[in-house]
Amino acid sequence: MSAEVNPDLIVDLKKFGVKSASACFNCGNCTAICSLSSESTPFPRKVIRYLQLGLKDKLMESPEPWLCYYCGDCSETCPRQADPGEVMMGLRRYLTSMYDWTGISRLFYTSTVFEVFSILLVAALVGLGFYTFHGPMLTDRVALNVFAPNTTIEILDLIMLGVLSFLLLTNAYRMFRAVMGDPAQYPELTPFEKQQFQNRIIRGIPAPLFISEAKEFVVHFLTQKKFIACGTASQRMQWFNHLLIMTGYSTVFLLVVVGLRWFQRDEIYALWHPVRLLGYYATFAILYGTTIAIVGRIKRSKTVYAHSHSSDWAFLVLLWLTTFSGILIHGTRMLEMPLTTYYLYVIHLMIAVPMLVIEVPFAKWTHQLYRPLIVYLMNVKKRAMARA
């Protein structure tokens, strides 16, 4: 089957951080050394060859960039210093922009000016909203739910959750269509199967196959367990830091967006209350994990930290500042400092909301969904192709 060639693809990819792919001469060393590469999904060599040849459609269909966790082994041993690990990272940025039907991801990844402006704009809108609509600022006690009623914030949170979920899931569906390919490629159902499944066919695959593999999606989403297979103790520690950030982020997201009425209360819970313990875990996990990642990038202590895209910094810094400002709010509440608490709360949301609005559907946070989704879809595809 013929494939359309885009001669400008490798030039376009440079905007996403893919700067050394042309140095690769396809020796295959990176694929041989990668502990996650397999016969059915060999990488990085295959996708690097695709981008060198300008095969955009082939890249869109490729799951391999999402199966790479960037341990750095391939870049450390590349005889041409083509930095295949960073190429895979750049491809993930590019693919994220291609799945995004709004075009915002592309702007975010290719323009630092747009990235900074969008963060500042959302922050300014949050600040303006509080300046215009905040409740009474009681000074005889800390009354956060008078200044910013949790019922109102909860409604706004749920609206935001709905919008972000719509954007993220519609982009994920575009990924699904790309990597699952043409429905005609799958073996035709027998007459008995057609009668059994009737209308329960999703792009050529019986719906029960999607249901039977759902457990794998949940497991990989919660653990990112393929990352553990990267090998050395240093790389396993990298997985641990990644897991801390992911679980801490997910925990605080659920507390703030779904469980706000229990999380944001004027009375302070007892030390061993489950909500307070979850908040402490999320705080520690995010602060520790992001600090390690930020220090690593400043020192360039590992191959994976040698190159840092502005979007990497934006995610880490916004997440760190969100967590740190949350700690300050908790401290001023404990010390009964009303006005300081209110002002810090506004600053906290001026950091947190841009992070959520930008990162969840358009930037770094998408990895948290796309990686386990790809593992899940590849398992479904494998079973569908084997069905006969």
Given for the second form:
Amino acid sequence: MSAEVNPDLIVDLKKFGVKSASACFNCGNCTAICSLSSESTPFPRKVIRYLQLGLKDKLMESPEPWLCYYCGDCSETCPRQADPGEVMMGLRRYLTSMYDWTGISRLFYTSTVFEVFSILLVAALVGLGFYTFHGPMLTDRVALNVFAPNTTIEILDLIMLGVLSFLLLTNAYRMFRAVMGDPAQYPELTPFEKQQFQNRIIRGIPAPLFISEAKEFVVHFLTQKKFIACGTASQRMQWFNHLLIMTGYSTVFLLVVVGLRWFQRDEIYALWHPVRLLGYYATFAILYGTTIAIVGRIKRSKTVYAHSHSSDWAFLVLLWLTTFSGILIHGTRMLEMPLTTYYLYVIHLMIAVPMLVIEVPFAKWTHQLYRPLIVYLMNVKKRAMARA
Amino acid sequence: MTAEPSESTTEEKKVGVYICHCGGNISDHVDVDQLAKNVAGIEGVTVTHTNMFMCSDPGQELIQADIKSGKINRAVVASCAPSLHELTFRSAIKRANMNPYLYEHANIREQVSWVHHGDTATAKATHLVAAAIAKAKNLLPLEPIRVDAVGHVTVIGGGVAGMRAALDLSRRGIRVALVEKTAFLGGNTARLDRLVPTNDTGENVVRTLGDAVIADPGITVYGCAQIVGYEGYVGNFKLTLAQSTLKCSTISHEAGDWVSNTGLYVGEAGKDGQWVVESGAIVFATGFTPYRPREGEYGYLNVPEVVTLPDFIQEMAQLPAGGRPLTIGGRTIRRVAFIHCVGSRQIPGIHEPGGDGKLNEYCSRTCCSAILQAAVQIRTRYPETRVFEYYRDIRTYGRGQEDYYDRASDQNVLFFRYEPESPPLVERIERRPYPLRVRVKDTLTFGEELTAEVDLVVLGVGMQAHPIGDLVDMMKLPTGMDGFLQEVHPKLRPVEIANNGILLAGACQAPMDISEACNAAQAAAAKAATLLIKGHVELDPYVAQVDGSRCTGHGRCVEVCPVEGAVRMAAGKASVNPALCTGCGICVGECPEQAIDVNGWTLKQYEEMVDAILAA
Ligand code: SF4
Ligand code: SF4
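In place of the form predicted on its own, the structure of the form predicted in complex with the partner chain is requested.
Below is the whole assembly, all chains and molecules, this chain first.
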């Protein structure tokens, strides 16, 4: 089977931050140096080649971009300054937009105007909502739950969770379909197996395989342990930083979405209270992680930070501001400053909500699902292939 | 013009033997002190010396001191190969006022220490040195042959190399006849547009040289002329010229006119019939011809959308500046595919030989850069046109040429790499929107088969030797397997060929670019000038000599001599023209009377050497 080349794709990819892929002359040094690349899934050279050739289907089917944690070794080794690491980053943006059926992701990544506008729009809606519906603003004490009752907010939270989950999961399903490839490529089931599995065959693969590998998904979701294979101390710092942001964010996500009734309280918990401790951990982890990343990107201190797409800034800045405004709220509450607290609370949500709405199903936060999902699916695929 | 050996046969032979350690190259394997002892006793040997480096100044001074003090009148140096240092020692001897031909060289490095070890090495060295001593005792003083030389050079071919050589020679005060078959100067360069790496135009280069050539009173340009007769030897060639067989007279332009894609008009020589030009040296600048693909090679001739690079360059050059999109033959070209190595680097068993049964196994060296240059031009002038390149290797070896690769890849030129056994396949597809499909097994994509649809396929054709078979036969010129004229040594004597007085300039010798052709032309001009500037030429005296008292006029020597005119019969006896004789010695073996011998390598000398080897 031969593939038809399409020279226009590489031009399209420029908007996703892939600037230098045409410089690659396919020597393979990047693949040789990469500590995550393996014989069965070698990268980054292979996908860079597909990109040069404009083989969209092959790219859609490639798990490699999600296996790369961007340590930057390849970019430092590349003799052509093709910046393979950044190409992989751009490919993740591109693939995210390809998996997204709404088209919002593509707009978000390829148009800075849309990016700014969409964030502002959601923020404005949140502001408007509070302006119209907020509760009484008591000034004799800080009564956040009167101003914005946690029960109401919780309901809104859950609605948002539902919508975002729907979007994210449908996108993830599209990713699943793309990376598992053509069902016909898997070894055919014997009549006995067909009978055994009956209808429990998913895209050419017996369902039990999906179940037996599920543990992998959980482990990778929680630890991102693939990243640890990246060799040097500074790369391990990078992993640690990544883990901080990820766990901090997840913690706060759980607190806010699932546990809001315990998290948003008007009485202040004792210092040792688990909810308060979790809150401290999360804010510290995110603030520390994002600050390091922001400073790095400003200084371009590492290869990974050398190029910044506007979406990278949006992600970091929104996250940092969310956390920072959250800390301020905590402070003003303890200092008993009711009005300031209410205003800060609105501002906090005007930052946090757009961040969640845009990033979770359409942009960087998808990684959190896509990465472990890919590792898991590749294990399933490998086993399905080896079944013969 | 004499090669008579002077008589000094009666004086006593005193041979000095000088043995070199060559650092340790020789002495690590040959016991040089033992060797000195072994030969010291041979009759006639008066001194033996060993030295760490005989070629060093102190080494040479050893010999000179012995000559000056009268200890020796023959010298033998046992060291490396004579091609390296024979001349060094001859010159040293000459500076000490001894005849430089009273010298013999024994090679005990390449022939001994580098191939034998221990006692056998020393034993073999002893044999070789003994033989050299035997020959040295029989050496006679010789004088180099002097031939008067005409201060005139004929340059054949009016391309850039020919023009460059002609100008250089004329500026050194040597008159030049520039013979060009067509009515135009400029050769292949005149048909090029932008040149690598300067982006200068072919026209500009040709005009700069051509205008100077036309204006130079020392250069006579014979347009529409060809060489039909040749005789003579270095310093005194006689070339017969005639109107070229090309139909020149139908073209009418003013001399000095630029005709695009053709060259600078010079017209006809203005002579009738045949005429003779006398030259001291000849410079070949006959250039190359672009490879012409076979019918059906990548669809050539069968598919109208397949063209060669030179044709494509000419088409592009004619397009108006600023016009877009790229339109050729009335068709908009949205995608172009270039195929590298067409007619170059051919491999037996894979490629089909051309009409002459030959394969072009060499790399044509210019096509990679030329293709990249064209690709960059397209991407710059017509950014909406996409470019694909199918290569085997990218060989942009020259200064500034790699930049073209960088620029091409910067500008999204898409590269594919094919193996010679599975070249790209060009097919016509009736399907819109593109008329052609190129199919390739791409080694950059793990050998996967890739197809690309394109509007035009351009074949990066290589260079072939210009067909000058008539001149090669007439002048008995050496050519390589590849059909190009062959130099004596690619590094040590790069612009000379075995025929004394004939020099090579440019792509008649091998594929090369314009800069390299001009380098070669300047080197050839410098060589020709140094040869002729003294008014005479000195040649080695190793030529045949007839012993008149023995010659009975069989004429066998004349029959077997491979060089026309080197030996003739005059008044019933053989007579040698030392300027033509190459000293090959074939006649010596044939003469039933042993009446002919090669000076410096006489039969007697050989016999003595053999005896010495057997005795040692
Ligand atoms: S990205 Fe760089 S290192 Fe990797 S194959 Fe291409 S040129 Fe080589
Ligand atoms: S220069 Fe390039 S295209 Fe031409 S023969 Fe050599 S390798 Fe092939």
